[in-house]
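Only one chain is included here, represented as structure tokens and corresponding to the form predicted alone.
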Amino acid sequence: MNQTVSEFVKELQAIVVEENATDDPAICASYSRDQHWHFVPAKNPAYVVRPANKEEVRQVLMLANKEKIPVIPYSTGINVRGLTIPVHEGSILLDLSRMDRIVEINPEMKTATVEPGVTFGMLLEKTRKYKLRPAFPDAPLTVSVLVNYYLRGIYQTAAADGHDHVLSYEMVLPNGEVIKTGSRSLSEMPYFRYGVGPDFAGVFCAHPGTCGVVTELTAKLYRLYDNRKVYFIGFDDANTPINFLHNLMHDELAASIRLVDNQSWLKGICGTFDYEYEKLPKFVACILVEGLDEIFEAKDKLVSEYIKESGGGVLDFPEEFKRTFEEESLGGAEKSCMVFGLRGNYHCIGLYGPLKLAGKYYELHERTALEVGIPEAYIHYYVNPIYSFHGQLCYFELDIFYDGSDLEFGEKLRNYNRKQFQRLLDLGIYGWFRPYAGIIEPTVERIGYLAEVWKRFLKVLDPNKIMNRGKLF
């Protein structure tokens, strides 16, 4: 950088105003480290740069640019993968918060478009009075839209409603040049997602922050029902439901289906922690059933066929945790586990493959924790099954709760991630929800070329490696 500290700031504040743009320490150490900080150490920005619009954003991104200074993009501070943690000497944080605009609604065609600072709370409480909801992970209402669907379409969703929540965006790029995905490109209709040429909302997707920033998104809204129907089924292990759930996603009865251990997340979208969970069968399979009328009963009817077939047995849970999974499941307050905790920290490996491997990713989860020296007690385990089921989509979440101020077992942690990335590798997956601390370096070993052409591809629109430097390569 060719300038001092305080002129660049002074360049900054003249974009952004005074009060949006500062180098005061104090400032800049709150955004220095987030819940996954026994993998990813706590690093203070430079700057802390709070645009208002798109237009702030491309000047921001154009002055970095010039100046070669590392950009990290954050849009509401919910962050448990370190994904908004600087990796360079000074950087900026360019937080998005203040770009909270719902730009459109539109029962019409079911979408919605969103800035950066979007909330889901606030997104649900508008799309409700058309009988309308986004597409809504197991995280608080507080999360970005935007950044949920930008990572990779959404991560857990209601099985009906499949896996591709994207229609299309518009990024900014390091030099100014703002692109626009799918039917953007040619028209004010950003409502298909293909466009001109290649799948670009595809590719943009998945490494966040690394290209440039996107400024707004469209996104998939969906039908709320007012027939509903849940039910919880009780398994000894994560074999035997694998052929019910299989049923339930091939003829496309359920709305929403998790298999959770008796523990974790279902003690947190059950709402209190007075219940003897340890009494359940050691897995629980959450099923929604949702739909018009006479459409309705005959799911309701079949799925009631399969729970008789399926080696498990329907649990008497209260009426409460019955009404919680729905608001869980389509919208609704937020309960889970990543909300309350279980020993206070939550650490995860996040990842896409078929149904058929859910026992065998659990005993390989089971096996390499114990392993390592972490308590059986701590070992949770979460499957959601995906429509369209071509593959037998899941994804599946091998979770560890534990108390993040003991530093020996940060090291566990640490430890058990080095041998579970690669035996995951090993044994087989689609791919990782999000590229977090440590799985990059094991996986670009496997995919052959295709590394040299994501970098290439990243290189072609960040030459000066300005944007979230040191998150991928």
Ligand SMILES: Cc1cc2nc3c(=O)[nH]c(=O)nc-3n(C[C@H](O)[C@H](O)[C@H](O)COP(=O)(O)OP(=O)(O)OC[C@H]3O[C@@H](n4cnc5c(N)ncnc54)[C@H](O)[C@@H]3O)c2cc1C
The other form holds:
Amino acid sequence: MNQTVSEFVKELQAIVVEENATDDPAICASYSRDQHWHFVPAKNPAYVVRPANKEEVRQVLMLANKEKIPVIPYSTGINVRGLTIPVHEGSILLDLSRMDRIVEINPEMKTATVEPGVTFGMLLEKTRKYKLRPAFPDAPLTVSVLVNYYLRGIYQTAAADGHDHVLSYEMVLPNGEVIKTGSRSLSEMPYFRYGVGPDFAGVFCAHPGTCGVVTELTAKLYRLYDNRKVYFIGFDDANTPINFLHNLMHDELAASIRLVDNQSWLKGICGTFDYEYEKLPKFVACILVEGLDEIFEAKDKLVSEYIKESGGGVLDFPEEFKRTFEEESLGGAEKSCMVFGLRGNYHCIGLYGPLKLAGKYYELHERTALEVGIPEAYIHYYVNPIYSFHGQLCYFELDIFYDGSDLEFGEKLRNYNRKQFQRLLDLGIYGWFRPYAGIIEPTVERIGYLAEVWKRFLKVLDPNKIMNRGKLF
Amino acid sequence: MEREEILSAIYHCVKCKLCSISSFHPNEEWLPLCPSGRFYGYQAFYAPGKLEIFREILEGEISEPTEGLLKAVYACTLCGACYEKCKQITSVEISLPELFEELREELVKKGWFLDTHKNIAEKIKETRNAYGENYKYEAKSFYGADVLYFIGCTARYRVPEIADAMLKIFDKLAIKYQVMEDEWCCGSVLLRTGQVGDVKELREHNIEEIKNSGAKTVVFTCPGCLMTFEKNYPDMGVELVHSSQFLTRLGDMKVKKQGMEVVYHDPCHLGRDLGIYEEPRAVLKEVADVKEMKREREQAWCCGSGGGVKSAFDDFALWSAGERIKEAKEAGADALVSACPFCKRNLREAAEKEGTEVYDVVELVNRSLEG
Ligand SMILES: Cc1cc2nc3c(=O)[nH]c(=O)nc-3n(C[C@H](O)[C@H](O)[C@H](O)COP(=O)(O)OP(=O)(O)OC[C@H]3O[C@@H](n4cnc5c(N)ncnc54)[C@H](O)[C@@H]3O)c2cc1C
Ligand code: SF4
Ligand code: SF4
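Form predicted alone done; form predicted in complex with this ligand now:
To see the whole picture, the full complex is given below, headed by that same chain.
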């Protein structure tokens, strides 16, 4: 950089007006750390810029590119993997939360087009009058819809929604060019993903801000049904429910399916710490059935039959627990974040794999955790099958809830990660929840020439390496 | 507070930002809850961002009182709305406003604070009231009465209609009361702005006078004063009550209901800090038809004036009050009623353009009382 700091801020301010760009150390400090700080240490960006629209984003990127200054896109900053914490000195944190327009809700097309600052809560508030909803992650409903979909999040709350909700988007590249994916590149109709040959939307997706800045995204919306029924079924181990879950998924019967242990997420799912969870069987399957009148009845009948053969017992939970599970699954997660209240912080390895390995993943989780000195009571588990169930696709979460202020515990977790990444790769997984620094290194070693192609691809998009570098390679 | 204790509380923040909105379910409405974050936008103005600033202050990484620092720390109304959400999620015991007050204390120790707040401290030193007024609010007093009315600086010097109404209520109900011969500021504004060192003298004076008065019950129309007496004064062996609690206890006051539809605004100190939600509503129901706004009780939107904000960031204070006025209008109310002189002052100012009436509960009770 060949300018003084204050001159550079002035240039940024000329783009976004004075109050929306700053190098004030205190304002920068407020973006310096997230809950992954045992792995990604706190660091301040040098500047924070809050653009109002695509054109301002474009100008900031071009300026940064010219000066070779790192840029960290930030929409709501709730990614829990340190993905918006700077690695390099002198970084610009591009806070996109002012760009919170819901550009379109199209009930006819069952789609929504949003800017980065639109959260799940904001979107549902507007879609529900059409009896439509977005696909929800189990992340707080304060997270950005655009980022969650662009990062290809996990949509535990309604397995029936499947895994891919992105139809098309526009992205500003570091050189100021704007690219549009799918039908968006050909017409004013952004509703089809595969319009122009390769699945370009897929190619850029799941990059932690390392390609460019997505400024608008069109996503699928899903039906909200009035008919709903909730079941909680207890099991003594993680293996017994596998067959039952398989049946539900194979026959596409339940909207939401989660298998959790009785001491962690279950409390969030039920919305209270105040219950005798310890008296329940060790694992609980939480099932939500929904659908149109007769279809619902038929599904519910089949689910009831599968429950009878499941080897588990239906738990007689208060109505309030059922209501909370329903609200959170089909209306966005809020109370389930209570899991943080177990000990104040949470660590997880999130991965994709086949349902048949559910028991094995859990055994490995327990083994590695105990080996590095993590107490048994801190070891938790979360399994979530996902439609379409080809390959028995499930999301698994190997959770550890702990007190973040215990610095020694942080060391145990780092040990756990080192061992567990390798062991899981050895055992066999489909992939990680998302790529991030720490997990990506042992992974790329195993993917052959694809790693080289991936790196070269990023070099083409971002030759000056300004886009959130240090978060991937 | 010990450094380790503070850091532990900071580390419990998982940056979920659920503290920035009121509970979404079951109504599924996106309603902001943090006035400073909503107004200023940068993360520094939301609770999770302020906690990082505190961490860097403790770790010595922030080494100068920049404009951004002073704004982020002092343009927060300490309304506590964030903590109401956060405690459900993290179970962290130290409340966020307590932490933010502690942060202000740290800054004051370094001499990093606002001239406006310094001036208030100076005015208090000179005149013993937060507004630097040299005249006395005149009220009669019945020597030796069991009830003592602690008026507070704001009701004495900025919204005297509240003090007038309270005194008239006592008279109409034939309740003998005293006011202090020489009432001094309770010290709330100093405590909230981190200037804790200056409070001792005020506290000692007020305790001395109250003890000498022989009163058994001290009544407050100002929740800020009441909270300060509850939390920052030692137990004086007297009962401390808010006007709404005092009036509820009286039972049938023989009031005539006014044909008015009102909404009740929960003052932060009264509601979130002292847990008094029902009594003001109960009193108000005797005199008017009460509707609820969308954000109420634990999750009420702050009027915008607390924590030293009104004096230092009036544009922000008035914006926040304006948001509340809009909400009152949406609820279809004829008037907005609060139970705090500080709220009334700010809300009234913001409501002037809108033509919305703003009252304190005691004003409506006074109007409705015979006599
Ligand atoms: C309690 C809890 C539970 C969670 N459960 C889930 C879950 O079930 N499923 C799930 O998917 N996630 C979950 N998460 C993780 C996370 O919150 C979300 O995935 C979230 O969508 C990502 O964070 P964000 O939206 O705040 O994005 P940010 O934190 O702002 O950004 C995340 C990454 O995307 C990049 N980025 C940001 N904006 C843009 C942009 N406009 N263009 C390009 N890149 C950009 C950033 O640089 C960063 O690398 C959970 C989080 C919490 C706290
Ligand atoms: S709710 Fe609590 S944990 Fe979440 S961001 Fe706010 S202060 Fe932090
Ligand atoms: S105390 Fe009020 S203004 Fe301050 S951060 Fe919390 S919610 Fe925002």
